[in-house]
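What follows is a single chain, given as structure tokens, in the form predicted alone.
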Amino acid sequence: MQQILLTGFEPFAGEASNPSWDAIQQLDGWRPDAETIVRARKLPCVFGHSLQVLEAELSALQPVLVIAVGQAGGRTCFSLEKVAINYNDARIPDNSGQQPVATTTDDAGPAAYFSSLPLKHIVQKARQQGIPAEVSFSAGTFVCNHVFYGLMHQVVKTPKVRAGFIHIPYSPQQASRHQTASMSLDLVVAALKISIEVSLLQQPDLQLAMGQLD
């Protein structure tokens, strides 16, 4: 049986839940076809730590696919990162206390990578469905793009594995409270879906204009 590993992350900057992790825990043993299960795992709003609960799972599972979720909070759409960058600038302290300024993940890595998801794919398919969906060229330089560069840089080594990551808004309920924009959790598991079935394919992405002038 193949795996699929998805994370999300706890709670951090005060919030109650993050709907990163209450997302993915609905797809824990969702098998999109008969030979692949999903692996639902939850890490750390922590640097450095994150990254060792990480590799630990990618270690267990020898995962075929693996979709590194997180909140952000404010966005409008489910957001599909393509760059990861070598970069931390915590403009808060992470659940631990650190607040790294101006440093690398990885000091011998390079500058960034890219996601090997086929991001305007998913993003055509989640349109098609209803579903508000961008590819974005900015994953910050908070723990998210710390966790989604220190993946591909373990991915790096086994090219058949698919990686990225995917930033999600606010839940309803957190939005509320903060007045911005908020998507379901409903939302959220169906653009999952998408996401899996449509990385599954080992296809090439698809050539449509998707940039950002700004």
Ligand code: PCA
Given for the second form:
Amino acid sequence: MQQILLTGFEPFAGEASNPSWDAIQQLDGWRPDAETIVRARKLPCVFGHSLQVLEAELSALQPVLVIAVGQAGGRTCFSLEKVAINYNDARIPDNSGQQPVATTTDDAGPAAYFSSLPLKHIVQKARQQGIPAEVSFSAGTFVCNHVFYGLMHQVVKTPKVRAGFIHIPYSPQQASRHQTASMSLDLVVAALKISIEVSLLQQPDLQLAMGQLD
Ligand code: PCA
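After the form predicted alone, can we look at the form predicted together with the ligand?
Full assembly next; the chain just shown is listed first.
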């Protein structure tokens, strides 16, 4: 049985919940096909420790596909991240009180990595099923980008393993306090299923224009 690793985060920034964890929990044990099972794991919203937990799960599960998920309140869409940067600059403290400013995740690593998920194909499929989705070109400089960079730095050694990061909007409950965009848990779960199914096809990404002007 081959395994897929999904990660989500604990709540941060004073929120009571993190829909990235609520959503992936619903997919723990899901079998997208007869040979494959999904495992959902929670990461601490802490620089450094989040990567230690992730690396332990990667070596325990030896997954064929890894999708890390986090919340980006204010996003209007299910956001497929393209780029992980080797740069930490925390506007708020993480859950352990650390607030790195202008540091690297790996001193010897390259400036950036690209996701190896078929981002445009996933966006197209999600839109066809009525789910707002986009390619995003910045995962920020907080713990999500840090985990995305650390993940890509690990899997670069195993090119057959596809990996990437997805940011999701506020839940409707959160958005009612922030008066901004939201996405229901059901839609997030449906979009994650699409992301897994399309990634398992092992095809090159679609050649569609999905860039940004600025
Ligand atoms: N979002 C934060 C970290 C944890 C999460 O869910 C981020 O975007 O960096």
